[in-house]
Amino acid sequence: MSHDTLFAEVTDPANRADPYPLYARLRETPVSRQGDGSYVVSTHAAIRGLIFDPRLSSEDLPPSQRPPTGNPFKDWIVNPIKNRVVNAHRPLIFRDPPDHDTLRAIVMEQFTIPRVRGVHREVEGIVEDLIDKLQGRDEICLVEDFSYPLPVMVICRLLGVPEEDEEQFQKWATVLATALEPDSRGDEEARHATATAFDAISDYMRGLIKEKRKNPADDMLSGLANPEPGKPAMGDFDLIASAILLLVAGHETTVNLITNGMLTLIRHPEELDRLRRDPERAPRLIEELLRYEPPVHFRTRKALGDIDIAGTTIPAGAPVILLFAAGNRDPARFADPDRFDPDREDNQHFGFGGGLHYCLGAPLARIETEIALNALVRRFVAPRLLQDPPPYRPGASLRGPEKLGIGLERIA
């Protein structure tokens, strides 16, 4: 297998359960040109050298293109307008400065640490309720029964989405997550499904924003829709895109972090027992999870100019893949990198990316995962995997199990 085809192997679903040997091969050439002209950056030092480089652009999405409907008015007037609006108002993770910085600052005015910490007790209640509903069962699917519903319930309540609409939001999040998978961008069917879901959730959010302006509450969407006088404000199109980003990106990464976390703990029963005995150990354990089994394995960029890095020149216009999960297992940066070690010191991982696009929702994801894992190890008696490795979701970037069957002696 030559180096210029290795990333194609990474995206092959057959390698989803264990891509790490491929990452090790890629690290042999820190910046590797692939057969399609893209450049994969795979060592910790090379990734660190690029995440703040202004010559790398995040504006690499293909143009929005809605499928033909057969209705001339929609196909020639309505949909082209929608496409232009979407292209001009991408979510901030697909925007460069200065637009990115402006939008991020506005969102962070509402997505504050005190607000996130304020949902701690509510998250605890949701977690315990989800586990209570599993009483009497000796087999569960952690993804369907716990990891998937939890984050969408939490982010909906932070945003101010009515509880009765949470189920619909979960369905939208499932479809829209494909837009965050770089390897699905050439799939026309997926792109059309994403466009349909985006239009539906945009219409919903437009109505909810109108309601929040009429009757503001103590939630993020009310704050974004009703900025204080003199404070920066975003237009409705950017507001809708930002709300959708918070829903989808926050949901998908947290689902993977919780599921990968429980999978890793069951595979390392001594660490599961240590966490059960000492819940205060959770923050260190989660940081190691973010390194060892991160929720996002890579993100894509586009070179705006020639970039010399690690002995290679990335030419202007070339697609660039920052392979964060490979950097997280780099033996030049981490001792014994393939060992799960929550006591690891100086754990500067890329579990939430890095640079300008460091994950907005990292504090919330950490809180949800800490509460979730502590509750699961406390209440699940003698958990065991029903299938190892479990079946994985198709995407290589947002990598996580599609299902995680767990057998239990009982639930406490």
Second form
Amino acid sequence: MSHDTLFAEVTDPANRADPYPLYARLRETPVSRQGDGSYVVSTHAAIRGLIFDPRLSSEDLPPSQRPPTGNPFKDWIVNPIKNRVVNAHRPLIFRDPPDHDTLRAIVMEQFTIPRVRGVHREVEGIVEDLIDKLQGRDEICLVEDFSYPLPVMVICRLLGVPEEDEEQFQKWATVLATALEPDSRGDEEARHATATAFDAISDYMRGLIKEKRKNPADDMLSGLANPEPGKPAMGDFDLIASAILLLVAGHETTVNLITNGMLTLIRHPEELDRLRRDPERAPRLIEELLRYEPPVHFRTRKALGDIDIAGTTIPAGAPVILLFAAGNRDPARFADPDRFDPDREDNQHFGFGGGLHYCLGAPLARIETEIALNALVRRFVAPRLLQDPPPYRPGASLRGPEKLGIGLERIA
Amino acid sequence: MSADRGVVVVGASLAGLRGAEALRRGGYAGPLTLVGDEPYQPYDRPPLSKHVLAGELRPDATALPHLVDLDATWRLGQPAVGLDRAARMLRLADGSALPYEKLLIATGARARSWPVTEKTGPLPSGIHTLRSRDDAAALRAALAAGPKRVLIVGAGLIGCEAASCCRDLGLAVTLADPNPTPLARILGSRIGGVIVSCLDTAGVDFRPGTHVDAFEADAAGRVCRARLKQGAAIETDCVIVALGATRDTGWLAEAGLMADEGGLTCDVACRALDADGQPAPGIYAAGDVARTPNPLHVGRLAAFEHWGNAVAQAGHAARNMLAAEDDQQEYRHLPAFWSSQFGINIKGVGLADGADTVAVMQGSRASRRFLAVYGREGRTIAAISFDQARWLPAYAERIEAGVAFPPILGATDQSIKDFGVPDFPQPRSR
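Could you drop in the structure for the form predicted in complex with its partner chain? We only have the form predicted on its own so far.
Below is the whole assembly, all chains and molecules, this chain first.
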């Protein structure tokens, strides 16, 4: 059978619960041209070659185009200006060097050791609180009750968003997360919702930055808004884009990682028991989880030049889909790849992507997931899945359960 | 292998240690002896010119981790002084002799010292080199005492790293070199010019085209001045002589091997060659001391003072030491090095000298963040990155494949407006 429609099957929600057999078929052609002219890259070696290839660009977003509102002032004056601002100040995951590097370095500076340690304590507190609230219930939805609220609360505290605004932030994050989903780009309604949420959160951030300049605190936004003299700084538009990115990119991904983690552990009860007995196993287990059920299955890029790889030439200008989750299950790289094995050695997965866009929040995600999974296995007594497979959200890239019903004997 | 003789590794160095470990990993269970002229367990050199000078790391905190339980006999503080190949005996400074079945020579190199002749008389005190742990400890103590002006003679990698550290310590520094820019021999002056701008920003007094002729001492015998060939003088109370290294092969003078201060010549399988150019039975070499043919540079022998080469070559030599005579594999290695100075991470692959063109492929020299490639006769032979190391593997692959110059067109942040002659100095007269 021809492989040029396989990726369409990947994006088909019907295959969301188990896309891995499709990935195995895609890997038969490491770089496979699809009917729409895009190239899907699915083996570990080919992905690895491309993420370190300087001809692969992340500036693959179409120009921002706000849908017409019918209001001439908005359609002819305000929105074109907004579009221009958005195009010129994309968040750094959609930027190439040198701008990407400058922005990333500035953001990285803010992930200071004391701040990350502080996050550790915050996460411990939030996790125990969230689980305490479930006392007395014998059925819960892990996504709604736990995985979903946690990352937003953490990123809000790290950024310095006041606690009373966290709920509003959660709502924006939900809408904006779809903006990272490559297959939703064409959807008019989604674009409209994204633009509205984007404007609202941008206005909010502008105000918050002003506040952080007036009353700086020890948080990332204060750090970004008040650069030390002589150090590289970013303008306000980039600052807003970066703050939104931290919120959005750190949100649904972490939700997926924690939810997939618990799902995988309940499916592998012996591993759940081992983790319960030995919390120190968590780091290894999370690395394997990032390989086995990664929170982000693919990202898109654009070829700037003709790229020869794995017997195929990707022509300049072609969209490239790096199917990280398929590389993670490549039998040429991982022995027995469909087995969940936390004791796996040399586990060089693409769970956080790779190359220069390697996940900026990886350390944070590891901390959150470690604390979360350890607390969940410690406190959930006899957890079982109410529905397996669970229902999934529509996204094929940011793939994760929409709900994860778990039945419990009790909460310890 | 004869059970009582076993393997002797000369040089308790990075190459020596990793070579010994590779022997054990390869299944060698017989007697193993490591001989070292310094009294220390093998240590890591790269931090010596960086963190140790800066006072961030104690010199004795540089010991290399042992990756394998070696179960070896250590003869430390015991220089090898001679080799009797006929009797397969290694002679040590204390008069003892070690029998060997197989020998791995990893004696490395030593800092090229300031020439002392009858005419110059003895050197004043306060003149340092930087190669060993003791060198670094002495220099660190001298820098911590707060000299008025440090003079660094030689603007190669070590000279530049030392200059960078001295400025971080707030010390006044003069850096003198006969070439127009630092790193001229390694990278050429076109790229070396970027370091000139770093020196300028950092406040280093850089003196290009400068030949230091002699040092003068004060009444206490301490260095107080460097006299220049051009007649002028530089006032200094602390000198770092950074003129490169000579291979530690003096002890092999009578051994009948192809050895001189440029290295011990080996074949592609890391076997030491005798005076007739034949592999000497049972004798292998690895690391800085080993001068080998390089598949990327046909007809040219080179010894690399590179950390990665020491590890890889020692592992390869160990493999061949354990293999049968008819299963000696060729050592293929793409040279690679790194340096950190003036807040910049510099990484290079391939051999740039001998290039006829250099082109900035990504970034720009002005921003001090770039990747440049070197070409010779239309072929890509080397690449250097300043704070752009992540792309280096892509270029390394193409250098190994010998692709046309320039490679990788259509990269992000690419303009290719900046290309030209690399400006290497004339070869050093020997």
